[in-house]
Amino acid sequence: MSIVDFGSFVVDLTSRSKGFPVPGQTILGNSFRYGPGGKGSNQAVAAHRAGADVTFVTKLGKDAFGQIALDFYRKEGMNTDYILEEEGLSTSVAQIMVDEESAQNAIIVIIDACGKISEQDVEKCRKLVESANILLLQHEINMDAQYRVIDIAHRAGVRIVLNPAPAAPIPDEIMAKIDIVTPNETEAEVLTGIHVANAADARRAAECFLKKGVRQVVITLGAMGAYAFDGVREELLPRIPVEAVDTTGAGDAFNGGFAMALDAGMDLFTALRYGNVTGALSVTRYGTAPAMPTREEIDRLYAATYGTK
């Protein structure tokens, strides 16, 4: 079993503060670091901590950023064969302030390298992504390049799950070939419609998604927790309470051991829980794909809160 992860690097250049400063002002941060980021790279990286086989597939730019990434994955361990780079492209960069008192992040993200991914690159990684598992996917690459790999899946039988962030507009031929999505409530009203603020709102959204062709729904509702609904059983999990210092990445941490319980046989709401706990853990430390647990974390807190599986 297998997942190959096709997505985003960007370098998080992360500065912390006390508040955020309005248009036109400027104020004095606490710390400054920059490491290894994006939504594709943050849920590569949580998914292998939790103990899957993952190959991760983006694009770098051949330039100092683009090191970053090659010498974080070698130093986690992860496979690298699929890391494409070339010259005259920026790697991918992300801005984020962390606000020092509520632990909330604003983030700029600006794409350029994985946002360029080519036909050719995607016929590169062909045999790769027919014989996985599961594909997941997010929004942080160009659309005709995420759109050849989801029909690439689709046609071999494998199990897509897709993480819509940031969110976009879905083809309705796109959204039929999708097995899982996951979006957190804002992304799941800009695909549906719906304002999601309770269970019912989930429900209601996730019942337009299985009208779409989507077979499984997870959204992920913040301080709510987190709602799955295989157009069968629903349930609404409740947040793990943690002491939170910085919830960038949390997200990403939640899908990463989300697909890792599925990549390992595991039902819908038994990945679910991994999911939750996974991202539980993610904001009890500083940074995102640093932040990232380990299975041994994950299954002491997943015995703590949910008992044994």
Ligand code: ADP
Contents of the next structure:
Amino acid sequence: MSIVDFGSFVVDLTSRSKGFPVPGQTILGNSFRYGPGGKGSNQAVAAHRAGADVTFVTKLGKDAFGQIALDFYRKEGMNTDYILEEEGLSTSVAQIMVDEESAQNAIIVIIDACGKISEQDVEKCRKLVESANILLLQHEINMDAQYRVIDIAHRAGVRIVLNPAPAAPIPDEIMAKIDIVTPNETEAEVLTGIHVANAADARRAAECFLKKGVRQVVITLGAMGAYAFDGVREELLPRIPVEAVDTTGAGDAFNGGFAMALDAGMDLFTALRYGNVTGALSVTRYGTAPAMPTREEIDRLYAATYGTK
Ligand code: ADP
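Return the form predicted together with this ligand of this protein as a structure block, the form predicted alone having already been given.
Starting with the chain above, the whole complex follows.
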């Protein structure tokens, strides 16, 4: 059993200040932090900490920011064999400004290296992808590379899980090759045109995905929990009551825990529970990748919430 996560790595550069600068203004901020981010990377870390055998594929520049990724994965004990690097490209970055007064943020993401995954890069990963049990994808890499990987996995009968974030249109012929989509409510709305505010809306949005050929649908609903539909059975799972301090990366945690459970052979609705538990634990801590829970923490909250399997 194994997961291949083919996605983005982005260094998050986060400054905190009182208010935002207006154009032309320079202000003094209060603190600065940097660390590993990117939806692909966050989900790979979440699945790895949840106990899955994950190989993460991404592309970095040969620069100091790329080294942040390599150092982090080595510390985590993750496989770095398919972390591609290319001279002349820059590792992707996100400049995040947080206004400490309003808690609002303003973000500029520059996708460079992980948005320039070439046909040759994808070919280097062909055997890896073909031998996977699950292929986990998001939308932060270049679409041509994503479509190539989807095609390879689909032909090889690998189960494809697509977290369509950030929301981007998906051609019908690609959608038909996806086994499970896992949008949040906003992404579900962009992709189906249905505003998802309750279980009935989630059902209608899910049916829309099924009509396009997707086999199973999960919609994460933030503090409302998470929903799944397989064409016959549906379930809206309430959120687990925890003290939320930072919900960034909750969707990534959910997807990592969810993919781990699927990879371990659990059914959609059990995997939904693991996703819900992993997402809940992640919001109790600050940050994204460093906030991902361990398998032990997941098992404990799972047992306390849902009992033993
Ligand atoms: P995204 O980060 O993509 O917007 P969501 O906000 O939908 O994703 O959150 C993903 C999952 O994380 C939810 O489905 C839920 O399982 C969990 N989660 C999010 N916010 C909370 C919260 N306040 N309390 C408990 N669990 C939460």
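Only the largest set of C-alpha atoms that superpose within 1.5 Å between the two forms is called the rigid core. Bear in mind the structure is a predicted one, so any value in this text is a computation, not a measurement. Positions refer to the first chain, counted from 1.
Core-aligned CA deviation for Gln25 between the two forms: 2 Å or greater.
With the core superposed, Ile108 shows a C-alpha displacement of at least 2 Å between the two forms. Superposition of the core reveals a Cα shift of less than 2 Å for Arg295 between the two forms.
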